[in-house]
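Next comes just one chain, in structure tokens: the form predicted alone.
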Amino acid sequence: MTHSIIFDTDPGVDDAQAIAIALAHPEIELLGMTTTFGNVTIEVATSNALLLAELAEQRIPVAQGAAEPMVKKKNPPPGHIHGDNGLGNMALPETTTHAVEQSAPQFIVEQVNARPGEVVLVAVGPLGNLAAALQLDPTLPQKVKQVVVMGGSIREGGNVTPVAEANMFNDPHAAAKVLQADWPLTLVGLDATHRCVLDPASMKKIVAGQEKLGRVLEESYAFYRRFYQKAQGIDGCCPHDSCALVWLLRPDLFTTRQGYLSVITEGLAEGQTLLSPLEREFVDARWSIGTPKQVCLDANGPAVIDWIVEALTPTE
């Protein structure tokens, strides 16, 4: 089965790992990449997406999107996590290709309308592009095959605040619109991605199986690994964004629950993601806005890592 996807991204070390999978996997047809601010500025995100496709020797449309949040003040990019250039501050070659003229929301709307019922939106950054696409075409939810969002945290706690995951925190108003829209959506958040650790031995296998992309994956991983060693005391990194693609192709590796999603948009808890389980009733209907979504609450971490390594290690 082939999945036709648009990959919405803010590359980003773990984004680069996921993009490598999307470019290489035989069951993924990558229709294009749309870029957003988040791990880096929008200009750097677009340049990185173009470069990664070039290094894989593929011509993939890249559409530039959201440069800042819908409402809140923009937070500075986390250079201490991904590097100022998003790829561990390594020296990068100049890109030779350019983004398409369409904006990211326009690209999403056009692609979905050209192939109704076929396109999967995989979003691994702040959700401004998807929110804007919904504004451009309110009928989009009825025409998208699936939406997979890497973001949020239900039980795990946050990674940029005590309660908020980075993508939700960076643009909570956009996240609220996307998570409550009437489309089939799966949330792959920290509850699942923190169970997965891409260790140095696994990364070594991946690098050996790559060509030009291998150096970028290797050097950016080394930078990211040092952050994780200091911040969480683990030797490796959590391949957050790759987990969204793993769920798409191997959902059996995840434990999920159905329910209604909400995002806190203001105050001390801004960016916190809330799940109201489908089987429970609460006293206030505010917890049950939109349609039920699928939320990953756990993952078979070692099996996820094995799948990533296999996906990025070409067979003879």
Contents of the next structure:
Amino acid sequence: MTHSIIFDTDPGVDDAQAIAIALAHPEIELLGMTTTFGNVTIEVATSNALLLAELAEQRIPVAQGAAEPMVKKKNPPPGHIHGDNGLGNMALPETTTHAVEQSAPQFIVEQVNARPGEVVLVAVGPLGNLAAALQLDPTLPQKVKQVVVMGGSIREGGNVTPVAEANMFNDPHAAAKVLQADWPLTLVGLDATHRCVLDPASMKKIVAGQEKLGRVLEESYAFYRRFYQKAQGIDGCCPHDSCALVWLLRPDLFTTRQGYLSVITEGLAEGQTLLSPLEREFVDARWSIGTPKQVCLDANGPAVIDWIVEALTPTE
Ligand code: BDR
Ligand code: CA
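Switching forms now, from the form predicted alone to the form predicted in complex with ligand BDR, please provide the structure.
Everything in the complex follows now, all chains and molecules, and the chain you saw is the first one.
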């Protein structure tokens, strides 16, 4: 089966790896990339998305989107994690292509309406573009095939605050709208992505299997790896954003639970995601807004890593 996807992204080291998969995988039709602030500014995000497609020698529409959160003040991009240019501060060639005229939300709405029931939205950055698309076309949930979000954390704790994952924290108001909309949505958060560690030996295989993109994946990974070594004491990186694509193609590698999702938007817990399991009843209905969603609570880490390595080492 081929999955027709729009990849909503803030590239970003792990975003870049996921983009490489989306560009290469025979079962993925990449309809376009939509960009958001997050790991980098919106301008850098758009330029990186264009550059990655150019290096893969593919013409993929890139639509620029959210420059800042819907409500809260924007935090500075995390240059110490992804580098100031989002790709580990390596020297990058100039891009020669340009973003399309439509904004990211317009692009999403147009594509979904052109192919009702067929388009999968894979979102791996802050969720402002999806929230704005919902505002632009409130019937979108009935026309989208599937939404996959890399973000959130149910039991794992946060990575940017004690309780919040970065994509949720960067725009909690947008996240609340997206996670509570009535569309089929799967959340691939830290409970799953922290089980997956891409070690240097696996990365070596990937680089050997890539052409022009290989150098970018290699150098940006080296920078990201130093952050993981320092921050978490592990030798390797969690390929968060690739995990969203792995879920789409190999859902059997994840353990999931059905339930209602909420996002805390204010205060010390801003960006925290809460899961109210389908079979549980709580004191009132405040935690059961919208339709039930699917939430990844665990992953078969080694099998996910093997899948990623295989996807990025095509044999011809
Ligand atoms: C998520 O935050 C970003 O820094 C990564 O690209 C990923 O999407 C992980 O929390
Ligand atoms: Ca990302």
